[in-house]
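As a starting point, one isolated chain is supplied in structure tokens, in the form predicted alone.
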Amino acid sequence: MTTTSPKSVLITGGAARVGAMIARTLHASGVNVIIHYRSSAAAANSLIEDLNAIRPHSAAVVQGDLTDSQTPTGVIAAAVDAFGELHGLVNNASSFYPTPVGSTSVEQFDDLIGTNFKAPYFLMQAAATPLRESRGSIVNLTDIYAQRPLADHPVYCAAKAALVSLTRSMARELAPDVRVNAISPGAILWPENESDDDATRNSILDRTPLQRIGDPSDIANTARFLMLDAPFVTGQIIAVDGGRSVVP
């Protein structure tokens, strides 16, 4: 009897929050995971220790600043080396902060475009060959704000809108061997390092038909579906937003 090796998937920004939940969910489905991080070394190493304790030699880690033009190629190479092949890429790493018109710096612009659009493109480009060989899948994390811009965040919103278009383009470019889809989250976790603003949060909930924020598992389960259980789905942007995208 022959055995099939587990699939291996790279999750960028996979050390904490939604990225870590995606990693745990895929791992629980038998996938080997490669956790990318930029500066969250302790969280990343703690996560892979937990996962390897559950299933030995099933999780690896790779560090890199994705805004560095040389990093995406190196991250993909390290991911392939970790388990000998690559079956999936989850572009989850992101920067998010306001850039009001009139006060946006070039550094902020480059960072937001770099993490939310440029890095996913070059990661997908670098991963194209190994993913074609494995007939793999890509899942990008976009945002409801790609379609419904958030005040004071024009650069972030534009970067995520570009990623939506890129998802559809890459679905065509990499077909028929590689599927490319995206998840468009609504309010899942409130941003870190943001002062509590009950009025703003209540306003968001008032425009969400399900009247609550989502859970990271909502995104992770959708990522699992797109990665493992959707062989005839490509070029799609799946809204996971409690219905907010249907409210004017």
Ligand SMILES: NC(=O)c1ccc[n+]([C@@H]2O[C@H](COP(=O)([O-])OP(=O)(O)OC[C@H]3O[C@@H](n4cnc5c(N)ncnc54)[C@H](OP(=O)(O)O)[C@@H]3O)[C@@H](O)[C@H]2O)c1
Contents of the next structure:
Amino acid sequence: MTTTSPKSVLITGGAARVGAMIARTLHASGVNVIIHYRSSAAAANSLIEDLNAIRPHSAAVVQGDLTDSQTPTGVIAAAVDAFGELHGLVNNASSFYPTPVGSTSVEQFDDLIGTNFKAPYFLMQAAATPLRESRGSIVNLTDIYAQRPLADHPVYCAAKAALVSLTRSMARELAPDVRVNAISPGAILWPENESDDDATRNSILDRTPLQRIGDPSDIANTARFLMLDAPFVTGQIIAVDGGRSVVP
Ligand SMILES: NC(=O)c1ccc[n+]([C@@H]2O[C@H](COP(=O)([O-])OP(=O)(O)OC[C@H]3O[C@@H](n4cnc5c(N)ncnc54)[C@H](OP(=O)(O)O)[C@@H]3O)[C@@H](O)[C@H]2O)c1
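Instead of the form predicted alone shown above, give the structure for the form predicted in complex with the named molecule, please.
Below is the entire complex, every chain and molecule, led by the chain shown above.
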């Protein structure tokens, strides 16, 4: 895919935070975007209103809880319907919270594996045919914690590690028509549902060579590169982490 060819890209969990920045960045490059959301209806509708004001008929929404088994197929069908074809998929939706050993429920396990691993697989499977037709591209959002486990988050870390492996497998399975890559972010936005104290956040920054938290635009620009400007890149996991992954 080159900068001129992609026409429509689905971003899961695209209503807010990193996903919304990815959507805005791709849209600014001339791409039509389909914003998937689960519960952030107001944010999703406000985002597509903004984007459609910039360029009419260039943004659409699709709703669904990706832990429901029928949702991935339905979301891909709706994304294809929105613009008549599909050129890209960004697997951004995710749940993230601690699951200490000894108190992890089956529901938490299923939710973390469901959003971070199972849904991306079934989205990629459902998107394979339209993406092959368009010679499209997939970008998965993983996490540096896939490689270096975060304390008290064993299920989330394992789910993201599975997504790393899946990215490499799918790059083989969907070649030569579809490229599949991943971005492995370090600290970009602090989680909304976590009450990290300053000491925890400072210790993360102390182990980050660039000595700062990232910005959603750091991830979005990398997604744009992988989606639009990297026609010979597939099966790669790009760390966007301020150098965190090179510090022991
Ligand atoms: N933020 C960081 O610093 C950071 C660091 C490392 C990796 N990452 C990865 O980068 C990506 C974006 O990060 P983020 O912090 O912006 O993500 P986020 O805000 O935690 O989650 C993104 C969206 O995922 C959607 N989602 C959650 N559960 C869902 C479900 N069951 N079905 C459908 N959608 C669901 C939510 O949509 P609704 O709001 O519509 O419910 C949410 O807005 C994620 O994959 C994350 O793991 C982020």
